[in-house]
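Only one chain is shown below, in C-alpha coordinates, and it's the form predicted on its own.
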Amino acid sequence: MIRPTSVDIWRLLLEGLVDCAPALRWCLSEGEIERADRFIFERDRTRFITCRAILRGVIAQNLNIGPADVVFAYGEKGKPYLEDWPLFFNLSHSHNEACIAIHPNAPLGVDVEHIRPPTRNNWIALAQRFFSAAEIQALSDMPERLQSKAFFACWTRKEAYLKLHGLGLSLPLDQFSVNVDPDAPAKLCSSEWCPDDLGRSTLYDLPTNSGYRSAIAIATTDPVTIHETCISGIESFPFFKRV
(Lines of atoms letter the chains of each structure in order from A and count residues from 1; the text may use other names and numbers.)
(Lines give C-alpha, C1' and ligand atoms only; values in the text may rest on other atoms or scores of the structure.)
Protein backbone atom coordinates (compact mmCIF):
# COMPACT_ATOMS: atom_id res chain seq x y z
CA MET A 1 0.00 0.00 0.00
CA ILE A 2 1.39 3.41 -0.98
CA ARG A 3 1.23 5.83 1.91
CA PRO A 4 0.25 9.41 1.02
CA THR A 5 2.82 12.15 1.19
CA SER A 6 2.01 15.59 2.49
CA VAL A 7 1.75 18.74 0.40
CA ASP A 8 2.11 21.80 2.60
CA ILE A 9 0.07 24.79 1.45
CA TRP A 10 0.75 28.19 2.99
CA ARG A 11 -2.03 30.64 2.17
CA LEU A 12 -0.95 34.27 2.62
CA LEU A 13 -3.52 37.00 3.26
CA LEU A 14 -1.51 39.93 1.98
CA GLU A 15 -3.61 42.76 3.40
CA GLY A 16 -2.34 41.92 6.87
CA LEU A 17 1.22 41.20 5.77
CA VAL A 18 2.45 43.89 3.39
CA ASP A 19 3.16 46.37 6.19
CA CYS A 20 5.79 43.89 7.35
CA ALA A 21 7.79 44.21 4.11
CA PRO A 22 10.44 46.64 5.50
CA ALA A 23 11.10 44.26 8.40
CA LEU A 24 11.45 41.27 6.05
CA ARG A 25 13.73 42.84 3.46
CA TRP A 26 16.88 41.77 5.30
CA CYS A 27 16.58 38.10 4.36
CA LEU A 28 16.37 38.69 0.58
CA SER A 29 19.37 38.25 -1.70
CA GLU A 30 20.97 41.20 -3.50
CA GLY A 31 19.30 40.09 -6.72
CA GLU A 32 15.88 39.96 -5.08
CA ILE A 33 16.34 43.42 -3.57
CA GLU A 34 17.35 44.79 -6.97
CA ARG A 35 14.26 43.17 -8.49
CA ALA A 36 12.04 44.62 -5.76
CA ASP A 37 13.45 48.10 -6.31
CA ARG A 38 12.61 47.95 -10.01
CA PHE A 39 8.86 47.84 -9.31
CA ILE A 40 7.24 51.17 -10.16
CA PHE A 41 4.37 50.88 -7.67
CA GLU A 42 4.99 50.55 -3.95
CA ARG A 43 2.12 48.05 -3.69
CA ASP A 44 3.87 45.65 -6.10
CA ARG A 45 7.21 46.13 -4.35
CA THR A 46 5.88 45.32 -0.88
CA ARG A 47 3.96 42.29 -2.12
CA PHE A 48 7.05 40.91 -3.84
CA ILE A 49 9.20 41.40 -0.73
CA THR A 50 6.57 39.88 1.54
CA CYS A 51 5.91 36.84 -0.64
CA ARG A 52 9.57 36.13 -1.35
CA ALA A 53 10.59 36.56 2.29
CA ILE A 54 7.85 34.24 3.55
CA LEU A 55 8.77 31.72 0.83
CA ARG A 56 12.31 31.82 2.18
CA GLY A 57 11.02 31.37 5.71
CA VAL A 58 8.87 28.39 4.81
CA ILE A 59 11.74 26.69 2.96
CA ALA A 60 14.16 27.53 5.79
CA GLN A 61 11.83 25.95 8.32
CA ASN A 62 11.76 22.73 6.27
CA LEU A 63 15.55 22.65 5.89
CA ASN A 64 16.42 23.88 9.39
CA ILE A 65 18.45 26.82 8.10
CA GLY A 66 18.01 30.59 8.20
CA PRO A 67 15.82 32.38 5.62
CA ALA A 68 18.80 34.35 4.31
CA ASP A 69 20.71 31.08 3.79
CA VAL A 70 18.26 29.79 1.17
CA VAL A 71 19.94 29.92 -2.24
CA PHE A 72 17.74 29.79 -5.33
CA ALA A 73 18.73 28.55 -8.77
CA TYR A 74 16.53 29.39 -11.76
CA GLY A 75 15.20 27.40 -14.69
CA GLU A 76 15.25 28.54 -18.31
CA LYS A 77 11.95 30.41 -17.91
CA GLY A 78 12.81 31.80 -14.48
CA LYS A 79 11.21 29.23 -12.17
CA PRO A 80 13.22 29.12 -8.91
CA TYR A 81 14.36 25.81 -7.45
CA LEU A 82 16.89 24.41 -4.96
CA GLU A 83 20.01 22.79 -6.38
CA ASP A 84 21.32 21.13 -3.23
CA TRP A 85 18.16 20.16 -1.32
CA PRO A 86 15.47 17.54 -2.08
CA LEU A 87 12.55 19.92 -1.69
CA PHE A 88 10.15 21.25 -4.33
CA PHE A 89 8.15 24.45 -4.05
CA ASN A 90 6.16 27.03 -5.99
CA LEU A 91 4.61 30.43 -5.29
CA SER A 92 1.70 32.33 -6.81
CA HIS A 93 -0.08 35.53 -5.85
CA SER A 94 -3.02 37.54 -7.11
CA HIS A 95 -4.53 40.71 -5.66
CA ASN A 96 -4.57 40.20 -1.86
CA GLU A 97 -3.91 36.48 -1.68
CA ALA A 98 -0.81 34.37 -2.26
CA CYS A 99 -0.11 30.65 -2.06
CA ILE A 100 3.08 28.70 -1.40
CA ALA A 101 3.16 24.94 -2.06
CA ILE A 102 5.87 22.59 -0.74
CA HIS A 103 6.34 18.91 -1.60
CA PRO A 104 9.23 16.74 -0.34
CA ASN A 105 9.92 14.74 -3.48
CA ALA A 106 7.85 15.80 -6.52
CA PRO A 107 7.96 18.93 -8.71
CA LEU A 108 4.81 21.00 -8.57
CA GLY A 109 3.14 24.18 -9.75
CA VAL A 110 0.53 26.30 -8.00
CA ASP A 111 -1.71 29.12 -9.17
CA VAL A 112 -4.13 31.47 -7.42
CA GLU A 113 -6.36 33.97 -9.21
CA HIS A 114 -8.65 36.74 -8.06
CA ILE A 115 -12.06 36.16 -9.67
CA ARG A 116 -13.08 39.35 -11.44
CA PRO A 117 -15.51 40.35 -14.17
CA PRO A 118 -14.30 40.42 -17.79
CA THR A 119 -13.07 43.78 -19.04
CA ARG A 120 -13.76 44.06 -22.78
CA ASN A 121 -14.99 40.61 -23.79
CA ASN A 122 -17.06 37.92 -22.11
CA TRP A 123 -15.39 34.78 -20.80
CA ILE A 124 -16.25 32.73 -23.89
CA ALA A 125 -14.51 35.27 -26.15
CA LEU A 126 -11.46 35.26 -23.90
CA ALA A 127 -11.40 31.46 -23.74
CA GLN A 128 -11.42 31.32 -27.54
CA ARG A 129 -8.08 33.14 -27.50
CA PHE A 130 -6.34 30.79 -25.08
CA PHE A 131 -8.18 27.57 -24.27
CA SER A 132 -8.35 24.27 -26.12
CA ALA A 133 -11.35 23.41 -28.29
CA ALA A 134 -12.63 20.96 -25.66
CA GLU A 135 -12.38 23.58 -22.90
CA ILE A 136 -14.11 26.23 -25.01
CA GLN A 137 -16.99 23.85 -25.71
CA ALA A 138 -17.27 22.84 -22.05
CA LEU A 139 -17.28 26.48 -20.94
CA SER A 140 -19.90 27.36 -23.56
CA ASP A 141 -22.10 24.55 -22.26
CA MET A 142 -22.02 25.93 -18.71
CA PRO A 143 -24.93 28.12 -17.52
CA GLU A 144 -24.00 31.78 -17.91
CA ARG A 145 -24.23 32.33 -14.15
CA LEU A 146 -21.42 29.76 -13.65
CA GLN A 147 -19.13 30.81 -16.51
CA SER A 148 -17.02 33.22 -14.48
CA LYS A 149 -16.36 30.60 -11.80
CA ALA A 150 -15.74 27.96 -14.47
CA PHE A 151 -13.35 30.19 -16.42
CA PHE A 152 -11.13 30.70 -13.37
CA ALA A 153 -11.33 27.04 -12.40
CA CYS A 154 -10.01 26.20 -15.85
CA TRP A 155 -7.43 28.98 -15.84
CA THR A 156 -5.88 28.10 -12.46
CA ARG A 157 -5.72 24.41 -13.35
CA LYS A 158 -3.97 25.24 -16.62
CA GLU A 159 -1.58 27.72 -14.99
CA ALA A 160 -0.67 25.21 -12.29
CA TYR A 161 0.16 22.64 -14.97
CA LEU A 162 2.32 25.15 -16.84
CA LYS A 163 4.12 26.12 -13.65
CA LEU A 164 4.75 22.46 -12.82
CA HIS A 165 6.92 22.36 -15.92
CA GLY A 166 8.34 25.87 -15.42
CA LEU A 167 7.20 26.90 -18.89
CA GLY A 168 5.16 30.02 -18.25
CA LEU A 169 3.14 30.93 -21.33
CA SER A 170 5.80 29.62 -23.72
CA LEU A 171 3.65 26.49 -24.12
CA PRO A 172 0.46 27.33 -26.03
CA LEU A 173 -2.53 26.90 -23.75
CA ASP A 174 -4.46 24.95 -26.39
CA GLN A 175 -1.89 22.13 -26.35
CA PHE A 176 -3.45 20.51 -23.30
CA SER A 177 -6.89 20.35 -21.67
CA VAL A 178 -8.19 20.33 -18.12
CA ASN A 179 -11.76 19.94 -16.91
CA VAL A 180 -13.79 23.15 -16.71
CA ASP A 181 -16.57 22.28 -14.23
CA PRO A 182 -15.72 24.32 -11.10
CA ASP A 183 -17.56 21.88 -8.82
CA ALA A 184 -15.81 18.74 -10.13
CA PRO A 185 -12.35 17.59 -8.96
CA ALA A 186 -9.52 19.08 -11.00
CA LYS A 187 -8.22 16.80 -13.75
CA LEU A 188 -5.74 16.85 -16.61
CA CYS A 189 -7.86 15.52 -19.48
CA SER A 190 -5.34 15.51 -22.34
CA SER A 191 -1.89 16.76 -23.22
CA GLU A 192 -0.95 16.79 -26.87
CA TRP A 193 2.32 18.42 -25.81
CA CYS A 194 3.24 15.62 -23.38
CA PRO A 195 0.81 12.65 -23.39
CA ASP A 196 2.80 10.81 -20.71
CA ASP A 197 1.73 13.43 -18.17
CA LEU A 198 -1.71 11.81 -18.01
CA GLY A 199 -0.13 8.88 -16.17
CA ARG A 200 2.40 10.74 -14.05
CA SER A 201 0.83 13.98 -12.78
CA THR A 202 -2.23 15.01 -10.80
CA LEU A 203 -4.25 18.22 -10.42
CA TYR A 204 -5.99 19.37 -7.24
CA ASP A 205 -8.14 22.37 -6.44
CA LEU A 206 -7.12 24.23 -3.29
CA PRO A 207 -9.20 26.04 -0.67
CA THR A 208 -9.26 29.85 -0.94
CA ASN A 209 -11.16 32.81 0.37
CA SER A 210 -14.36 33.82 -1.39
CA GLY A 211 -13.55 35.61 -4.63
CA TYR A 212 -10.46 33.53 -5.43
CA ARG A 213 -9.67 30.28 -7.17
CA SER A 214 -6.55 28.13 -6.75
CA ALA A 215 -5.13 24.85 -8.06
CA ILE A 216 -1.99 22.76 -7.81
CA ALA A 217 -0.33 20.33 -10.24
CA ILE A 218 2.06 17.67 -8.91
CA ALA A 219 4.35 15.36 -10.87
CA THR A 220 3.11 12.19 -9.18
CA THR A 221 0.03 9.99 -9.19
CA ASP A 222 0.73 8.73 -5.67
CA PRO A 223 -1.90 9.81 -3.12
CA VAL A 224 -1.22 13.07 -1.30
CA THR A 225 -2.72 14.79 1.70
CA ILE A 226 -2.94 18.56 1.62
CA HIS A 227 -2.04 20.40 4.82
CA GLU A 228 -3.00 24.07 4.79
CA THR A 229 -1.72 26.90 6.98
CA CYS A 230 -3.28 30.36 6.69
CA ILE A 231 -0.95 33.30 7.39
CA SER A 232 -2.49 36.67 8.11
CA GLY A 233 0.22 38.20 10.32
CA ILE A 234 3.97 37.89 10.65
CA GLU A 235 3.75 37.16 14.40
CA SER A 236 3.21 33.51 13.53
CA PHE A 237 6.72 33.28 12.02
CA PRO A 238 9.20 33.00 14.90
CA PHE A 239 11.88 31.83 12.48
CA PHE A 240 11.94 35.32 10.99
CA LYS A 241 13.56 36.75 14.10
CA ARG A 242 16.91 38.06 12.97
CA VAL A 243 19.89 36.71 14.86
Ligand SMILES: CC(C)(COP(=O)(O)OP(=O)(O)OC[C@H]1O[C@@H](n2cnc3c(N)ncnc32)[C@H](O)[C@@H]1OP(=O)(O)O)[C@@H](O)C(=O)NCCC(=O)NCCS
Contents of the next structure:
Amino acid sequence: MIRPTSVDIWRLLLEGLVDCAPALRWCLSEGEIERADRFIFERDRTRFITCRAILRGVIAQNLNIGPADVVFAYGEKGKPYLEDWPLFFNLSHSHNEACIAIHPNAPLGVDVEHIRPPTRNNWIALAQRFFSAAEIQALSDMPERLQSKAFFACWTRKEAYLKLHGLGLSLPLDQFSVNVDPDAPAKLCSSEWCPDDLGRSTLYDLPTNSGYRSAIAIATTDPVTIHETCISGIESFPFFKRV
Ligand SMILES: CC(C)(COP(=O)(O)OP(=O)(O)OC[C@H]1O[C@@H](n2cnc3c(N)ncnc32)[C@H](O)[C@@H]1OP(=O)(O)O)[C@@H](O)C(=O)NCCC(=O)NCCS
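Same protein, different state: after the form predicted on its own, show the form predicted together with the named molecule.
Now the full complex is given, and it begins with the chain already shown.
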Protein backbone atom coordinates (compact mmCIF):
# COMPACT_ATOMS: atom_id res chain seq x y z
CA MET A 1 0.00 0.00 0.00
CA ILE A 2 1.31 3.47 -0.88
CA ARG A 3 1.51 5.74 2.15
CA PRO A 4 -0.24 9.08 1.60
CA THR A 5 2.02 12.06 0.94
CA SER A 6 1.23 15.28 2.76
CA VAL A 7 0.30 18.37 0.73
CA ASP A 8 0.98 21.40 2.86
CA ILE A 9 -1.57 24.16 2.47
CA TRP A 10 -0.75 27.56 3.97
CA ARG A 11 -3.83 29.72 4.10
CA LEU A 12 -2.98 33.42 4.49
CA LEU A 13 -5.59 35.76 5.96
CA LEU A 14 -4.25 38.91 4.36
CA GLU A 15 -6.06 41.53 6.45
CA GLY A 16 -3.86 40.73 9.43
CA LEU A 17 -0.69 40.36 7.37
CA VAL A 18 -0.40 43.23 4.91
CA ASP A 19 0.90 45.70 7.52
CA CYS A 20 4.02 43.51 7.69
CA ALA A 21 4.94 44.19 4.04
CA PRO A 22 7.60 46.88 4.79
CA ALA A 23 9.29 44.52 7.25
CA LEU A 24 9.32 41.68 4.71
CA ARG A 25 10.78 43.48 1.67
CA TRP A 26 14.32 42.48 2.62
CA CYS A 27 13.85 38.86 1.57
CA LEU A 28 12.59 39.66 -1.96
CA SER A 29 14.92 39.61 -4.98
CA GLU A 30 15.76 42.79 -6.92
CA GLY A 31 13.35 41.71 -9.70
CA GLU A 32 10.54 41.17 -7.18
CA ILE A 33 11.13 44.60 -5.60
CA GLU A 34 11.02 46.17 -9.08
CA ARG A 35 7.75 44.34 -9.76
CA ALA A 36 6.33 45.46 -6.39
CA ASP A 37 7.24 49.07 -7.12
CA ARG A 38 5.47 48.96 -10.49
CA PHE A 39 2.04 48.35 -8.87
CA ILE A 40 -0.06 51.50 -9.08
CA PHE A 41 -2.12 50.80 -5.97
CA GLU A 42 -0.45 50.46 -2.57
CA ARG A 43 -2.91 47.69 -1.68
CA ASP A 44 -1.70 45.53 -4.60
CA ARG A 45 1.93 46.24 -3.72
CA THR A 46 1.61 45.24 -0.06
CA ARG A 47 -0.33 42.09 -0.97
CA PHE A 48 2.28 41.06 -3.53
CA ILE A 49 5.17 41.66 -1.10
CA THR A 50 3.43 39.82 1.73
CA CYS A 51 2.47 36.78 -0.36
CA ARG A 52 5.85 36.54 -2.07
CA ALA A 53 7.76 36.88 1.22
CA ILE A 54 5.65 34.23 2.93
CA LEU A 55 6.00 31.95 -0.13
CA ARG A 56 9.77 32.38 0.19
CA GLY A 57 9.57 31.68 3.92
CA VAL A 58 7.56 28.50 3.50
CA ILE A 59 9.84 27.16 0.75
CA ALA A 60 12.97 28.15 2.70
CA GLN A 61 11.72 26.30 5.76
CA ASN A 62 11.29 23.14 3.64
CA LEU A 63 14.77 23.46 2.16
CA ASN A 64 16.48 24.60 5.34
CA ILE A 65 17.83 27.77 3.74
CA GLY A 66 17.04 31.48 4.29
CA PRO A 67 14.00 33.11 2.58
CA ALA A 68 16.26 35.46 0.57
CA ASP A 69 18.23 32.45 -0.76
CA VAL A 70 15.26 30.95 -2.62
CA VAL A 71 15.81 31.39 -6.39
CA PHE A 72 12.74 31.19 -8.62
CA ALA A 73 12.75 30.12 -12.26
CA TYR A 74 9.73 30.90 -14.47
CA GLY A 75 7.87 28.90 -17.10
CA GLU A 76 6.96 30.43 -20.47
CA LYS A 77 3.65 31.77 -19.07
CA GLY A 78 5.15 32.94 -15.81
CA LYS A 79 4.62 29.94 -13.50
CA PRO A 80 7.30 30.13 -10.82
CA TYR A 81 9.20 26.95 -9.95
CA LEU A 82 12.44 25.80 -8.36
CA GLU A 83 15.13 24.71 -10.78
CA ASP A 84 17.54 23.12 -8.35
CA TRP A 85 15.30 21.57 -5.70
CA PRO A 86 12.78 18.73 -5.79
CA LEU A 87 9.89 20.70 -4.29
CA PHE A 88 6.71 21.82 -6.02
CA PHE A 89 4.53 24.77 -5.07
CA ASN A 90 1.88 27.15 -6.35
CA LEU A 91 0.18 30.25 -4.94
CA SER A 92 -3.14 31.99 -5.43
CA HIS A 93 -4.72 35.11 -3.98
CA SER A 94 -8.15 36.67 -4.09
CA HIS A 95 -9.42 39.62 -2.03
CA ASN A 96 -8.40 38.90 1.60
CA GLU A 97 -7.22 35.31 1.23
CA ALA A 98 -4.18 33.70 -0.32
CA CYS A 99 -3.18 30.08 -0.47
CA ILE A 100 0.23 28.43 -0.87
CA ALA A 101 0.40 24.70 -1.66
CA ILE A 102 3.56 22.60 -1.40
CA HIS A 103 4.11 19.00 -2.50
CA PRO A 104 7.44 17.15 -2.23
CA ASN A 105 7.35 15.39 -5.60
CA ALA A 106 4.34 16.29 -7.77
CA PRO A 107 3.66 19.51 -9.71
CA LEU A 108 0.47 21.27 -8.67
CA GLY A 109 -1.79 24.24 -9.27
CA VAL A 110 -3.95 26.02 -6.70
CA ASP A 111 -6.73 28.57 -6.96
CA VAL A 112 -8.70 30.58 -4.43
CA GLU A 113 -11.60 32.86 -5.39
CA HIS A 114 -13.67 35.33 -3.44
CA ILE A 115 -17.31 34.50 -4.15
CA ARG A 116 -18.94 37.60 -5.59
CA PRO A 117 -22.14 38.39 -7.48
CA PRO A 118 -22.02 38.30 -11.28
CA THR A 119 -21.27 41.70 -12.79
CA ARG A 120 -23.98 42.59 -15.35
CA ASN A 121 -24.35 39.01 -16.63
CA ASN A 122 -25.90 36.06 -14.85
CA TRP A 123 -23.85 32.96 -14.03
CA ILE A 124 -24.89 31.07 -17.15
CA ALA A 125 -23.83 33.95 -19.42
CA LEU A 126 -20.44 34.05 -17.67
CA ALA A 127 -20.10 30.26 -17.83
CA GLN A 128 -20.63 30.44 -21.59
CA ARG A 129 -17.43 32.49 -21.83
CA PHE A 130 -15.26 30.24 -19.66
CA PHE A 131 -16.70 26.75 -19.23
CA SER A 132 -17.00 23.63 -21.41
CA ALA A 133 -20.34 22.54 -22.93
CA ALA A 134 -20.76 19.82 -20.25
CA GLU A 135 -20.09 22.31 -17.43
CA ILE A 136 -22.52 24.90 -18.86
CA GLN A 137 -25.20 22.21 -19.07
CA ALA A 138 -24.55 21.01 -15.51
CA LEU A 139 -24.68 24.60 -14.18
CA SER A 140 -27.92 25.33 -16.08
CA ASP A 141 -29.48 22.20 -14.56
CA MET A 142 -28.80 23.43 -10.99
CA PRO A 143 -31.39 25.34 -8.97
CA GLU A 144 -30.68 29.09 -9.28
CA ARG A 145 -29.98 29.46 -5.53
CA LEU A 146 -26.99 27.07 -5.86
CA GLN A 147 -25.57 28.56 -9.02
CA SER A 148 -23.10 31.05 -7.54
CA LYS A 149 -21.56 28.38 -5.27
CA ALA A 150 -21.47 25.95 -8.20
CA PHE A 151 -19.98 28.55 -10.52
CA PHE A 152 -17.05 29.15 -8.16
CA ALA A 153 -16.60 25.45 -7.43
CA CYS A 154 -16.26 24.87 -11.17
CA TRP A 155 -14.09 27.96 -11.69
CA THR A 156 -11.56 27.11 -8.96
CA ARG A 157 -11.33 23.45 -10.05
CA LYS A 158 -10.72 24.56 -13.66
CA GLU A 159 -8.25 27.25 -12.71
CA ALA A 160 -6.32 24.80 -10.48
CA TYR A 161 -5.99 22.44 -13.46
CA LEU A 162 -4.91 25.35 -15.65
CA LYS A 163 -2.30 26.39 -13.09
CA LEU A 164 -1.02 22.84 -12.69
CA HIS A 165 0.01 22.97 -16.36
CA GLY A 166 1.29 26.56 -16.13
CA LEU A 167 0.15 27.45 -19.66
CA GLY A 168 -2.37 30.17 -18.78
CA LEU A 169 -5.19 30.59 -21.25
CA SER A 170 -3.24 28.93 -24.05
CA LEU A 171 -4.77 25.76 -22.56
CA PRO A 172 -8.33 26.02 -23.99
CA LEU A 173 -10.91 26.19 -21.20
CA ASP A 174 -13.53 24.29 -23.24
CA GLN A 175 -11.13 21.38 -23.83
CA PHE A 176 -11.49 19.84 -20.37
CA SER A 177 -14.34 19.46 -17.88
CA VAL A 178 -14.58 19.31 -14.10
CA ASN A 179 -17.65 18.56 -12.01
CA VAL A 180 -19.84 21.53 -11.08
CA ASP A 181 -21.68 20.26 -7.99
CA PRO A 182 -20.19 22.28 -5.10
CA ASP A 183 -21.08 19.61 -2.55
CA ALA A 184 -19.50 16.67 -4.38
CA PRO A 185 -15.74 15.99 -4.22
CA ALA A 186 -13.78 17.76 -6.97
CA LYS A 187 -13.16 15.67 -10.06
CA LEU A 188 -11.54 16.02 -13.46
CA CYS A 189 -14.27 14.50 -15.65
CA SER A 190 -12.65 14.70 -19.09
CA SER A 191 -9.72 16.27 -20.86
CA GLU A 192 -9.86 16.38 -24.62
CA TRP A 193 -6.75 18.55 -24.37
CA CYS A 194 -4.77 15.78 -22.62
CA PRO A 195 -6.77 12.55 -22.10
CA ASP A 196 -3.87 10.97 -20.16
CA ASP A 197 -4.43 13.49 -17.35
CA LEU A 198 -7.45 11.51 -16.20
CA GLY A 199 -5.18 8.71 -15.07
CA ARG A 200 -2.40 10.82 -13.63
CA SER A 201 -3.83 13.89 -11.91
CA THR A 202 -6.30 14.56 -9.11
CA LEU A 203 -8.41 17.52 -8.00
CA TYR A 204 -9.34 18.37 -4.41
CA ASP A 205 -11.45 21.16 -2.93
CA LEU A 206 -9.68 23.02 -0.13
CA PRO A 207 -11.02 24.53 3.09
CA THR A 208 -11.56 28.33 3.12
CA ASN A 209 -13.29 30.97 5.18
CA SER A 210 -16.93 31.44 4.23
CA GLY A 211 -17.30 33.57 1.12
CA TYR A 212 -14.37 31.90 -0.63
CA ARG A 213 -13.82 28.78 -2.67
CA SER A 214 -10.53 27.00 -3.35
CA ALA A 215 -9.22 23.94 -5.18
CA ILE A 216 -5.95 22.21 -5.97
CA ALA A 217 -4.88 20.03 -8.91
CA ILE A 218 -1.94 17.65 -8.33
CA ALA A 219 -0.09 15.64 -10.95
CA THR A 220 -0.40 12.35 -9.12
CA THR A 221 -3.09 9.81 -8.32
CA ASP A 222 -1.20 8.58 -5.25
CA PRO A 223 -3.11 9.26 -2.04
CA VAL A 224 -2.46 12.58 -0.33
CA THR A 225 -3.42 14.03 3.02
CA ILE A 226 -4.07 17.74 3.13
CA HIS A 227 -2.30 19.46 6.01
CA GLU A 228 -3.56 23.00 6.50
CA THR A 229 -1.94 25.84 8.43
CA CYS A 230 -3.72 29.16 8.75
CA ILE A 231 -1.59 32.31 9.06
CA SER A 232 -3.22 35.47 10.33
CA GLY A 233 -0.19 37.23 11.85
CA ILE A 234 3.51 37.23 11.13
CA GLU A 235 4.68 36.87 14.77
CA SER A 236 4.60 33.10 14.62
CA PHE A 237 7.06 32.91 11.73
CA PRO A 238 10.55 32.07 13.01
CA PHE A 239 11.87 31.96 9.45
CA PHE A 240 11.57 35.71 9.08
CA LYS A 241 14.22 36.43 11.70
CA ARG A 242 17.03 38.04 9.76
CA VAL A 243 20.37 36.31 10.31
C1 LIG B 1 -1.49 33.42 -13.48
C2 LIG B 1 -2.79 32.89 -14.04
C3 LIG B 1 -2.63 31.43 -14.46
C4 LIG B 1 -3.81 32.98 -12.92
O5 LIG B 1 -4.06 34.30 -12.60
P6 LIG B 1 -4.98 34.77 -11.40
O7 LIG B 1 -6.19 33.91 -11.30
O8 LIG B 1 -5.16 36.22 -11.52
O9 LIG B 1 -4.06 34.60 -10.16
P10 LIG B 1 -3.84 33.66 -8.90
O11 LIG B 1 -3.88 34.53 -7.74
O12 LIG B 1 -4.68 32.42 -8.86
O13 LIG B 1 -2.34 33.14 -9.17
C14 LIG B 1 -1.27 34.03 -9.30
C15 LIG B 1 -0.01 33.31 -8.86
O16 LIG B 1 0.16 32.10 -9.60
C17 LIG B 1 1.54 31.93 -9.95
N18 LIG B 1 1.59 31.93 -11.42
C19 LIG B 1 1.95 32.92 -12.28
N20 LIG B 1 1.82 32.50 -13.57
C21 LIG B 1 1.37 31.22 -13.50
C22 LIG B 1 1.05 30.24 -14.48
N23 LIG B 1 1.16 30.50 -15.79
N24 LIG B 1 0.62 29.04 -14.07
C25 LIG B 1 0.50 28.75 -12.75
N26 LIG B 1 0.79 29.64 -11.76
C27 LIG B 1 1.22 30.86 -12.14
C28 LIG B 1 2.29 33.07 -9.31
O29 LIG B 1 2.79 32.63 -8.07
C30 LIG B 1 1.23 34.12 -9.13
O31 LIG B 1 1.48 34.92 -7.98
P32 LIG B 1 2.08 36.40 -8.15
O33 LIG B 1 1.13 37.13 -9.04
O34 LIG B 1 2.09 36.91 -6.77
O35 LIG B 1 3.42 36.22 -8.76
C36 LIG B 1 -3.21 33.77 -15.25
O37 LIG B 1 -2.14 33.86 -16.12
C38 LIG B 1 -4.35 33.21 -16.09
O39 LIG B 1 -4.14 32.71 -17.13
N40 LIG B 1 -5.56 33.33 -15.65
C41 LIG B 1 -6.72 32.80 -16.35
C42 LIG B 1 -7.91 33.36 -15.69
C43 LIG B 1 -9.16 32.75 -16.25
O44 LIG B 1 -9.76 33.26 -17.16
N45 LIG B 1 -9.56 31.62 -15.67
C46 LIG B 1 -10.74 30.93 -16.04
C47 LIG B 1 -10.95 29.78 -15.10
S48 LIG B 1 -12.41 28.94 -15.46
